[in-house]
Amino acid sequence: MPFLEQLAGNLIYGAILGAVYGLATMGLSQIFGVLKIVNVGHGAFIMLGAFTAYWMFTLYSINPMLSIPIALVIGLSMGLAVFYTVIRRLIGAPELSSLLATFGIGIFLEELAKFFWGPDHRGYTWNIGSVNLSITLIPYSKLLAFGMSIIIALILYSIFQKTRIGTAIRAVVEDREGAMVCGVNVTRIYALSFAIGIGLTVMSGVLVTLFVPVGINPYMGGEYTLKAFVIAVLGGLSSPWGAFVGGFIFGLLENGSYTILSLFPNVEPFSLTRFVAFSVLLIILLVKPTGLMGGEGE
C-alpha cells in the first residue's frame, strides 16, 4: 500500500506539472504549425520567463501569478522584434536556415543573461501553504500553475476558434496563397503568432519557476528544450492542442516512471525517466507517425 500511495501522489504531482510541460511546448507547435520554422531556442525564452518571475519576486515582492502578464508582454515585443529582424526573411527558405538562426538566438539570449545576472543558481520559494490529499501535499503554488496553465490554453483556444484572427491564422495555415486573394495580410498573421507563441513560451517561464526553485540559471533551457520537443513530437509537432496533451502524458510517465524504477536496486531512476519517456514515444509514432493529434485542432 505504501507503494501505491507514492505512485498515485506521485501521478498527481505528474498531472499538475505536465500541465506546465504541456503550456511550455504550446509556443513550440504554435510557431511551427504556422510558420513552419522549429525553434530550437525554445528553452531560452522559458529561461527569459524563469528570470522574470524571479526579479518580480525578489525585487518588487510580485508574486509570480501577478508575474504572468509581464512575461507575456515581455514575449509578444521580443517575438515581435524578433520576427521582423531575423524570423521574416527565412520565411521560405532551407530548413536548416531557420534551425542555425533559432539556434543562434538562444545562444545569445542565454550568453546575454549571464553577462548581466552571471553563471549562478538562484531560486526564490513562494509558500502559501498546501492541501493535503492524505496520499501527498501539494502545494497551492503548484496548484495555482496548474489551474493558470489550463486557464491560459482555454483562452488561447477560444482565440483560434471564435475570433476573426483566429480564423486568419487557421485560413493562413491552411492556404497561404488562398487566405492571401481573400485578403488576410499573411506576413502579420505569422508575425502574430510567432509573437503569440514566443509569449506563450515566456509565461509558462514563470510558472516553471515554482518547481525549480532553486534551478534558475542562463542555461536552464537546454533541459526544456529537449522535454518540448519530445512533447511536441507525442501529441502532433503542428498541433497547440496536441501539445498540451502530450504534455500531461509526459508528466504522468516522467513521475510515474521514477516511482517504478526507485524499486530496483543499483538503479538511477531519475536517469532513466528520459530513456522511459523516449521509448513510449517511439511506440506511440510507430502506431501513429504524425503523433496523438497530428493533423487535429491545428
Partner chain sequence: MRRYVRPMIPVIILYLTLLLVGLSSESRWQPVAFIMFYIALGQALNMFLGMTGYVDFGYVAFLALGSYGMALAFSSFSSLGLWVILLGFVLAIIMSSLLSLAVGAIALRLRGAYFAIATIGVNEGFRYLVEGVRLWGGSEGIIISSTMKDIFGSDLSNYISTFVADIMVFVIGFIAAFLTVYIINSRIGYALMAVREDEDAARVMGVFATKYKIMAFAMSAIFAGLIGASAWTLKLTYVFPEDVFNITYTVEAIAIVMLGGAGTLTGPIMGGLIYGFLRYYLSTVLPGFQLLVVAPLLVLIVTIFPEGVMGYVKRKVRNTRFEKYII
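What would the structure be for the form predicted in complex with its partner chain, rather than the form predicted alone?
All you get below is the one chain by itself.
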C-alpha cells in the first residue's frame, strides 16, 4: 500500500515539522498573552532567524545548532529596541494602532532584508546523515531541530514556573493593576515579554531553515505568519503551551492534506496546501473563535 506508507511517512515528517511550527508560534502567543498585542509582523522575525542561520553557515561555517544562541541574542535585542521605540507608545491605544504598527514593522524588516541581501532564494545544506525508518528517510538535522524545539519550549516553561521573572509575568497576565500595586514594574515586564517573544521567534527561524533547502528569502515570513496565526488560534492565541500543541496538530494536518491533495490530477498540492491552512483558520474562527484549546472571552 504505497499511499498509506506515503501518508505515514509524511505524518512522521509532519510531527517533526510540527514541533518547529509550535516553537515558531510560541513567541506570537507569548506577546499576545502578556501585552494583548497581535504581532502581525511575526513572520519577518522568522525570516531574520533564517538569514542568521544562513549567513552563519555560509560565511563562518557555524552550524545551525550553534546559531541558535546567536539568534536568541539578536531576537532579544531587536525585541527590546522595537518595544522601546514603538510598542511602548501603543499600550492602551486603540487596537488598530498596534495592528498597523506591527504590520508596518514586519514589512519594513522584509524590505530591509531585500535591500541588503536581494530578493533571491537562498539555501544551504547541512548534511549529517539520516536515519532510515523503512517507510521514510529522516535526516538527523531535522531530528535535531525537533529535539531543539522541545528543549527550548521546556526551558521556557521552567523559566515561567520557577523564576521570579516568570512569576512576575504571570502576575501581570492575571491581574495587571494588582501586580502594579504589588510593586511589579509592568512596563519592564512588557518589554521583557516582548523581547522573549521575539527571541523565541528569531530562534525558530534558525530551525525553519533545516526544512526549506532553498527557501530563504526576504518574503519567506508571510507564509509563517499565516501558519502561526492558524496555530495560535488552534491553541487559544494567548497561551504559548497551547501554541506548541497547536503546532503539532498543524504539522500533521498540513502534511496529511498534502499527501491527499497529491492524489488529484490538475491540482498543485503545494499551493493548495496553503489555501487549506487559510480555510482551517476560517473554520476554527467560525466554530470556536477563542481557539480549540482556548477558554473564555467574548
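If you superpose the two forms and keep the largest set of C-alpha atoms that fall within 1.5 Å, you have the rigid core. All values derive from a computational prediction rather than experimental measurement. Residue numbers count along the first chain shown, from 1.
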Does residue 63 move its CA by 2 angstroms or more between the two forms when the core is aligned? no
Look at residue 280 and decide if its Cα position differs by 2 Å or more between the two forms after superposing on the rigid core. yes
Establish whether a shift of 2 Å or more occurs at the C-alpha of residue 260 between the two forms, with the two forms superposed on the rigid core. yes
